[in-house]
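There is one chain below, alone, in structure tokens, taken in the form predicted alone.
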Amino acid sequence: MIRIRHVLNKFSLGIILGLISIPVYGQLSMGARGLGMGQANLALPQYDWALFSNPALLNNEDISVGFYGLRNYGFAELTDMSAIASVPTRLGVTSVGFHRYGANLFNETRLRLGYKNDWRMLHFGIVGNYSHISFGGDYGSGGAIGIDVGVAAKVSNNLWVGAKTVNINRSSYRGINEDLPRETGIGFSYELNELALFAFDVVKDVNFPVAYRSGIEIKVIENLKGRVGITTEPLTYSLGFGYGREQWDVNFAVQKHELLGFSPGLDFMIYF
């Protein structure tokens, strides 16, 4: 029975990556927060993951270690996992961050160096990314190396607006006849009476048509949030909650994608 439901898995596997026409990649932006959101995280101050979405949010209050998980469809060779790790000191926040996703058929690995500062008002932040990718049997595997910047305004007391972009300096894969994904987005987040946080981004990625993400966290009880989220190309919808102490903090959600099925993603993150 075990072998049958491997094969049928194996199956299932083929038949979602003969319908993308597209290459298959990881998710760029991590934790389960900003799933949960529709990934509208361009904007969202303290951002544990902004390693990976916009650096000008590191989080500058806390010494901090994660680890997040996304179970792609509910496919174990289309997993991302990832952990993190920043350091606020009076020169800035420094942040390093690791990702890997696929199996054996196809895996990403992505190692992220990133520093943040701000003067004022204004936040700022850059990340160096090294990116391989391998393709399984004889197919090959490359790497590349990435910049990525990103900024941040608090413009109000409750509104925010960041942007971000990804692999300014256009760099490709040696080896494979592959670049790397280069994307721009700008995005905001809105405070209400601390009770709900509103955020909207527009992200381009020149492959890819324009996409739409928009997200609502709703303060529940003390220390329990809600969320909700909406994406547009593709076309997803989310849910999720996050409940946190003052020495750490747990989210969950899951993703639905239009055709390929339901994603679920949990983080955890520890708070020195």
Second form
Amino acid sequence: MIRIRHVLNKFSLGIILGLISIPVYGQLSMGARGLGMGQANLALPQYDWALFSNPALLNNEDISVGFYGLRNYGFAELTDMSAIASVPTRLGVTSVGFHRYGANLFNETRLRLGYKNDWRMLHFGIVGNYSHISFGGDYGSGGAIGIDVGVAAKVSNNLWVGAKTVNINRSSYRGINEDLPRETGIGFSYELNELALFAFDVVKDVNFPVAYRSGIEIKVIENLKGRVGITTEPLTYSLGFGYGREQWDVNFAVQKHELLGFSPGLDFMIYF
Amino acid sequence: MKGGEIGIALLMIFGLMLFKPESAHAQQDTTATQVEEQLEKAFEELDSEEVGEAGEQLTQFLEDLAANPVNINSSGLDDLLQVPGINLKIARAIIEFRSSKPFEEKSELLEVRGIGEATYQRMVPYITIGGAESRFRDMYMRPEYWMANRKVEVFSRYQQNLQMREGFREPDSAGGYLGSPAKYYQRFRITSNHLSLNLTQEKDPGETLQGVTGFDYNSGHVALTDNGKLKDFVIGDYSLSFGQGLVLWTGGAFGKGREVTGTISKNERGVKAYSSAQETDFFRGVAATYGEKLEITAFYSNRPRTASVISGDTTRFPTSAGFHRTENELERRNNIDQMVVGGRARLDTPVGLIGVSGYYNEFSSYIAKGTSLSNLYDFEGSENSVLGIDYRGLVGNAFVFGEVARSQNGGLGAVAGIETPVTDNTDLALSYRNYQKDFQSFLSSGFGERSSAPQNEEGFYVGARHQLNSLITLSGYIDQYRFASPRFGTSQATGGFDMLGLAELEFTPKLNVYLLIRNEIQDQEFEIINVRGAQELLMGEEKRASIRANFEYQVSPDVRLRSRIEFVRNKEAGASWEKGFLLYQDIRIEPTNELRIDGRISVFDTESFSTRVYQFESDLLYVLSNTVLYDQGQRAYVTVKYELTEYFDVWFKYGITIFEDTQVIGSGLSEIKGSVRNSVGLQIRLQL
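Since we've got the form predicted alone here, give me the form predicted in complex with the partner chain too.
Once more the chain from above appears, this time first in line as the rest of the complex follows.
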């Protein structure tokens, strides 16, 4: 029994180590709405989890609190969990977010503090991100502080554009030989007749091939929205829905990786 | 009393400064943006090295033109023709239009036959309808005449790469650079409507500088412009551009690019006082143009050049680099002389402009051509002369142009073309060029695949532009060419095919999108090891294709965003396809009338140098910045322009490029260790 568990642990370690060499894997952006739309969230207006994708789009209407969980490929060891709180003030929106990924053998913890404002119709945001990763069994651990910036603008009544750069200060982990990812992306979202929202992102991590992400959100009935999305590098398909009322919002999505299988994600938002 | 007058004058100046209308600032900034866009259109497709030659002068030409726009109510034909977008046909139409009534608004140009919205947008930064003072030209002999619109400008510019290049580490005796890594440029200029005085001085990185007189490069002129029949008179440095450029053309020229129909013919600038820091592409001596219907130009130039010595008094052709950084480079600095004397006559007839130009050139050394196959037909000897005849005119609705020239050895070069509207919303441009392999015209620049002197090229160009509707404009060109003798790097005749397709979409005046596709195929030789183990040279094709999407949106009057995605594919002959990618987000904000900030973050990822990507950057005034990016990495820059006071402007730029898998950048003396390359630039301008 012990033996089998040992083998399993080794097996999952292999997967984990394999995964951390795969680009941005539900590890950078959060939220089930975005996941359902193929993570095309760089220009998604009113996106509750913008703190993790494009801080220029932080929700500036309500005080909000939210929770999100994603079980990657069904492995408990590969779970993302995060929480977010945003407070709009007269001097801009401030937001704080927490994210934890992984289990004992490998885990990553992130704490994000963001600020957003707009000036002459240009939305801009900045995030200070502290990441800490540790490898179980004395393989080391380390932390890094990265700065993310984003801009966004409403180009016409129904077209938004957004762009972000992650880790603009080129930080790398102290204590271990790891770089904090550096990626830049540009996104567009287009709203058609208030019934359908199309989103398209192009994202490039300096070390990995360019990735395209796109998604559609469709209003099924009042308060209920259905979503589909597709990404490249890696190739995934996703599907999701969201139900929202005045005071709360719940979203569910599942993403299918070409080889690794299904990853279900769920978030819950409360507005004050 | 006198003091009182001065006091009042000062008060008035001060008052004017205080009450300067805000629109003037706004105007200047949109103009700057438009000039930048035009330069980008002209240059982004070119190799950086090629751009260096012509780019700076052209940048300065356009910036100057924007700063001293052409008066459409009073300027003559030639001045009008300097404006991008205006060809002979349009210029004549403008003159005809204004003979019945002067232009009161720039936009009245749209009423002139042949000027559509696109053409108008191209020319608008460079034209003016003239203020009240310029309408009174009856003060010829008064000092005010010479001082009218007087502007005194002082520039000081400093640029430096922050990484130490290998040349600065090497001791002088071992061939290292003697001077400091700073690049410094300064310029004093006084211009009025009829007078121009200029002194430009520059020191390149690695060159030494000893006091005010110790600059490596000095250029100056005294020039009179537009004085009745004496159109131009320059003592000092000047550039010459005549006809279609087959005999004499220095000072930069537009070529193939995103403007597919307006740039195949050249509009001569004649004698132009020179003030650029491009160190080799000009004349030094005296030049004058006189006349009206019949214009006569004569010039004499004699100046030292730098050439590598083969033996005794035999040298190679003078270099165009202008660097004198090491003991070796300094030793051969200005080691030969080049004398050029020549002239031009041009007649303005009812059927068009007919010109004859020619010159005689003499080097003080015997120029020996290079030894490779591609140098076979290059100039050799110490004397050369070129004579040519050119024509520009209207035939019905069509603008027709051409030039034929012959060099001393009997080599011929010719170019001819036509630009014509087909329907109201379609323009067509055709051009044929045939520069024989032994056509030796090294002071020229002809339309073609190569931006260097026209030689050894035959080609046919077809360009068209079609305004589909108010939203979409489509344009494209096809250019097929052939080099009859080996070009650089080949041993036989080669050819190629170049194609461009462009769709411009103007969704709203605030949102512009364009899609650009380019495709080029060129013969290329490659080596293989055959079955017997011997090297064999084969002919294959090098293919390059690129596709770009560019989005530009004016978020608010003070904020502009621009995004770009570009893919490049390249296949060297005998090799496999390689890919390149560029993505950038650009932002321009103008928080106040005095301050403008440009910033950009780019990511690039190319498999090789041949899949390199280019990006045109905003830079210090008069600096052309077409950055080439290859390998894998990121680049960011910020450029700030701040108008401290009415007469004092400051520019600042910081740029940084970080490579991912590279630890050494460049080679030889320009090698830099490490993966980071950053640079700063600072420029001030005093305008009195």
